[in-house]
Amino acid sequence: MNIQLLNKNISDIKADILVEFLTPDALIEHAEVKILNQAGFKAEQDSICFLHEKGLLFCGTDSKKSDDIRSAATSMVQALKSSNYQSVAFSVIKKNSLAAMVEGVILGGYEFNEYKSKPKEITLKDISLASNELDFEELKTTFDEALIIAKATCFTRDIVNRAPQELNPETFAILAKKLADSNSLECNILAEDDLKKENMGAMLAVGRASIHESQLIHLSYKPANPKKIISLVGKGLTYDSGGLSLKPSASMVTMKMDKAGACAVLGMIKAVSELKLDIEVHAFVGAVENMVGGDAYKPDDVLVSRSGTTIEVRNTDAEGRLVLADVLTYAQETVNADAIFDFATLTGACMVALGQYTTGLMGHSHKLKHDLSRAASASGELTGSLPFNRHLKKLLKSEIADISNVASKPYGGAITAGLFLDRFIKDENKNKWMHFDIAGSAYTESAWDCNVYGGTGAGVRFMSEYLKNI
């Protein structure tokens, strides 16, 4: 679908169908209220009503706030994709909701059909947004930025949705190199021999039983005079069987999504480079496959991490934190960043705590939490803060090593996973670091908001919003 912003009145645009977003209050005063009432349309959130003979589509929205408009635009584009209309036009409601309209169309209309032999053909080709505002150039800037971020989110979704036989650590590195080439990014990839030289003992243990070599990927975007330096770290488990602590078979389905943190940081650096922000950004990815075999790491193993911290393995399905421990250490030693953010589908416990739709936010800096939460809210993504405390930290004690990779009690699992990572953050970086658990928000098997089946691209929109405002 082609989407464009035009400096025109809606009446001057030729389209097969025109769309109006109506609140319940606006419906009462609308010229078509009689026929809409006859059709049973009440302008409830996400409801739609076609008046085909008039070439009109009405979309209900509780308010003109961005979250409601985004959801209504999603319903609109999905209804139009099921029709035979080729072109559609609608007016920009206000500048503050323009990005939400773009996201509703692009993200709500997203499909991943690469594995279907005969994907359904979509008739809808052209989508026009109309506005004759005096500050059209400013509006166009907002539109262009929203388009870049939405497409970066779709890029992230595409990687998450790729099947594990196609996307393994080695092919993930190839994909990252292609992104670097297309977006003029620096790229450094460490294969297993390099990882051994770098003493990445925890990360190497997780991937030991896989036929695919583990990879550490480092992409860099370096503008001339950056205001800040940001490090983004992503968990890249291209597939997670659970290792010898084998997952139940039903739980293995969708485990291609365990690379969503890594996919998100690639989407973020893609967006930053295309927005041309004056911020230096480094994306670090630990790409690993956790499999079962004669060489698999085992419960009771003691691993030596890059930092020298020894780790008692009590569950091989708590593998993402082992990978991140080494990658976080490497990132801190490689780049002196003003902020360090890691993204990981780390714990099912985060979904228990916050639900499926919300990203867990953990760290020490209250200011950083506040700034990130505000950016997330502005972007339409949901975050919830989970508090660290010294009592949960005690649960990671090991009798034979420096730390255990799982807590001795099952409660507060998302927080204890975050506290494990905290062990590998240098003291001088404690207030610069934030951990995001996207286990619930990164993948969905039932549509919600502008998220369709599969990868959601969680993190890309809110981190882009945060970085834009630095």
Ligand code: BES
Second form
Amino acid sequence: MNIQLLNKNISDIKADILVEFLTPDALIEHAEVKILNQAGFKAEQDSICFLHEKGLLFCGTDSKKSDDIRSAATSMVQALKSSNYQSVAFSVIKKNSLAAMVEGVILGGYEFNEYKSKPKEITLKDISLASNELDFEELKTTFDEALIIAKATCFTRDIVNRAPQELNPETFAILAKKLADSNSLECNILAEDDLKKENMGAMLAVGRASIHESQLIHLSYKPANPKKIISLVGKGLTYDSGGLSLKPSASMVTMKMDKAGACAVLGMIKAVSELKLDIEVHAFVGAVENMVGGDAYKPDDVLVSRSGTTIEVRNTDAEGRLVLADVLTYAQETVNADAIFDFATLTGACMVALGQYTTGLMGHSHKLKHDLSRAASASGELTGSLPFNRHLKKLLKSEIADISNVASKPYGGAITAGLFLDRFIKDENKNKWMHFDIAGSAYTESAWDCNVYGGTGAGVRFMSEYLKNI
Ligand code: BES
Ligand code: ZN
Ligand code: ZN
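Would you mind giving the form predicted in complex with this ligand, to go alongside the form predicted on its own above?
Up next: the whole complex, starting with the chain shown before.
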């Protein structure tokens, strides 16, 4: 599908079908109100109505705000993809909702067909957005940026959706190297021998039973005079079987998505480099497979992390925090960043706390929390803040090591996981760090908003929005 923004009046564009977004109020005033009434169209949010003989498609929306337009544009593109039209055109409503239109079309129209022997044929080829009233140059910038970010989100979705027999820590590293080559990023990859030399005892333990070598991937985007330096860290469990604390069969299905944090940070650095932002960005990925076997790490093991902090393993399914402990330490030692953000499908508890649509946001800095919540609202992603407290922190106490990898009580699991990571954040970085639990928001088995089945690309849009505005 090609999407373009044209400096033209909609009536001057040749397309098989024209689309109008209508609020219930606008419907009453519309020239076609009678026939739309007869068709039972009430302009309800996400409803659609074709008037084929007139070459028109109407899309209902509660308002002209971004969140409603994004969702309406998703319904539009999905309806058009099931039709036989080849080209479509519609007018830009206003500058504020242009990005949402692009997201609705690109993200709502996304499909992952890699493993289908006969993918459904889509006739829709050309999508034109028209505007000749507003400042076109400004609109074009908004359009181009939104397209870069939406495509980076699809890039993230594509990796998340890949099956675990194909996408393992080693092939993940190859894929990251390819991204580095195509986007002129620096790339440094540490395989197991290097990880041993670097004393990454926690990360290595998690991947020990896998036939694939664990990999630490470091990509960097370095413009000439950066305003800020940002480190992004991603959990990249290409499969999480739970290890010896084996997951029940039903919970294991979908655990290829446990690499979504890593896929998101790759999408972010891709977006930043294509937006040519004036900030230096480092993406660190811990790519590991959590499996069972004679060599598997065990509950009762005591691991020595890179930082020297010893960890009592009480549950091998709480593996993401072990990988992140070492990667966060490495990231802090390698780059002196102004901010450190980690992204991880870390806990089922985050979904219990916030629901499956919302990313959990944790950290010490009120300012970062505020700025990132705002960026998320502007991007259309949902975030909710989960507060740390000293009582939950005490639940990570271990009798035989410095810290236990799971809390001694079952409540507040997303927060205790965040507090575990906090243990590996240096004092001078406490106010520079934020942790994002994307366990619920990164993957879906039923479509919602502009998300379709599979990886959603959670994090890419709000982080790009935040970095754009630094
Ligand atoms: N990868 C899972 C978390 C997860 C669960 C992500 C469901 C997406 C959907 C993580 O490694 C895990 O297994 N966490 C455990 C922690 C527990 C053992 C303290 C969990 O959430 O049950
Ligand atoms: Zn796990
Ligand atoms: Zn996991």
